[in-house]
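Encoded as structure tokens, the following chain is the form predicted alone, with no partner shown.
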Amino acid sequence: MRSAGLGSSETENILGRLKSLFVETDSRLIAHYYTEGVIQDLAEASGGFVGDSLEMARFGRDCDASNLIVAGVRFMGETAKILSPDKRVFMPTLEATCSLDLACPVIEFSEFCDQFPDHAVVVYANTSAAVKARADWVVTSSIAVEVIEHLVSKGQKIIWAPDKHLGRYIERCTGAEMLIWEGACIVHEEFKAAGVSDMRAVYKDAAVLAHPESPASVLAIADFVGSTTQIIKAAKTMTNSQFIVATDLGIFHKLNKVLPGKEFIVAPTAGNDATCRSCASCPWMGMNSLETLEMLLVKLADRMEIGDSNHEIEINEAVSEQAMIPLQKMLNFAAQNKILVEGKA
């Protein structure tokens, strides 16, 4: 549900209201890049904060705020609460999922990683609580290069899940061998590799900037291949004027905000005779509106009793505790190593 059909006067007058709520509520609002821009624009008037997965729950743990609003899909929600288990932690809706989550259930997965005992267990960021729980390692598309390296050098055998097309790509990049869980992005994996050459011949001297979760014959053609964080940075630090960009719409607004001056193209995701040239828009991302923030905030501020809504992220005492040991090995081993830890997406 996006707020694009509401006109400017009821935007201003809902925008004031939220930055009220946030106050009366001790609230901070977090967002993703991949979320519509006048939330992420929301996050950063009212001291909240806009990022990437990680970079979210790690604002979240570090603010004074004694509430979280996470405005993105639910692992998100679910790694602010891990590490931020002394503050409550909420969504516009906890129905806000991601297929990289849903192609990993636990139990499945868990019978999977028990066949291989030899093999060390590494999952992307994008995974449930239960599914981190089981891991060895969490990571982010901007360290997982490093680590399975790292693990590589060791001699260790590995297990990766859940994005197959990220798993293939690092195995490119470190020739390490993995067992690939076969899940994807359905945002991502339906960039064409014919529809950017395409582009491509349009746009002479745009560069390709792509995310890692996309097919490899995207990646292939791409100039710059990293997570959401470091296309930002890279579309800031090449000199081209133009970027065909593959991964979520949601980006752009980021993009332009902070490149006025370069212009941002989506890369297709379909075929010729396709109605929409591009659909990358992650529906779950399209749940966070301002009516659902307003909603939520509105329940909060009457107190909302933990356990009472569809909107508050629980986890298990025991599971939280388990998966936050492989993610403070992956932030200690980026501390380590002087590498910079941002979060996908």
Given for the second form:
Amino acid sequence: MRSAGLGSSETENILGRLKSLFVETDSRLIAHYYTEGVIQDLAEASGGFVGDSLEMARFGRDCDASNLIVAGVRFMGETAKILSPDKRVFMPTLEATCSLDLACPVIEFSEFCDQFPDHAVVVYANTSAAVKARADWVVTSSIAVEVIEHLVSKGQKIIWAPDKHLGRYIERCTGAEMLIWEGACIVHEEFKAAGVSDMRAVYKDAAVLAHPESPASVLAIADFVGSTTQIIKAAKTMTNSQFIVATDLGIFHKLNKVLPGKEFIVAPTAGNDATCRSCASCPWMGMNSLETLEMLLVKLADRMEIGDSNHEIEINEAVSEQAMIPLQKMLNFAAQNKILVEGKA
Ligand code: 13P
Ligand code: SF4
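What does the same protein look like in the form predicted together with 1,3-dihydroxyacetonephosphate, given that the last one was the form predicted alone?
Full assembly next; the chain just shown is listed first.
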């Protein structure tokens, strides 16, 4: 397999150099399913990990390398650092953010929460360390419904941030009435229910798999809604031979690899020439490439200075300690309720 923009032999050469650099620097690569396929394969081939954001957090915490290299977006790197304060955590670029994180500035959010002191504050993992530190619970999409069900059973009132689509989906699943922040994912928000229905008329036996950051109209016609890992598992379990998939294109690499006999079709966003801002491809996930990874690893091997502002995740100690509490609660809850304990798809 070759990387976008590189020839096959260039790709092979850079992969060889990166594998040696991981060993030389005692680093482990943790990649998200939305990164380029060649990066996902490299993570697996070099003793690292590919997974959804919950599993990435867990792998980073449990792995014994001195350095974690997170190929994903910044909140994933920050989560890894919060859970592993004694490890150094690096990213190909710290500019890889997320529209949900950007939509939830800590001062505004904290002022909002202060108005409702009797509400439990539950935030999605796609937030800054500071927002996590303001929360009672952090959740990812693989565990959000279960955690809110648990809180509802205790009679808790809830503030949810920042993804409004996921928040409303949770409300529909659990019957909770939450105060919901108005953020959205620029990738998932673009999927169109009408387009999915038209596509279904063409691929009559196809099941629709959707990430819960998609709009309610798309989720309403989906056969399965879940996190990235849960989508891969559903594709394995369901007997359909075709699937229309409403999430970032990066996931098709894993789907095609583990299920070569099935066909995966990207859900419509309105087309590449239309006005969608992302067309099923997260611009920040796209900042991870073999070249940016190599730049980082070469610097690390040359004794990169602590706190390199392009690459190293650093979090204020007090914020990190405070953010660890709701993150640890999520991991404990996942372990107690056996949520995705079997790990990789
Ligand atoms: P997952 O937790 O399902 O991997 O989702 C992370 C994400 O950013 C989806 O857009
Ligand atoms: Fe954020 Fe959406 Fe990109 Fe996921 S796909 S990292 S939610 S912008």
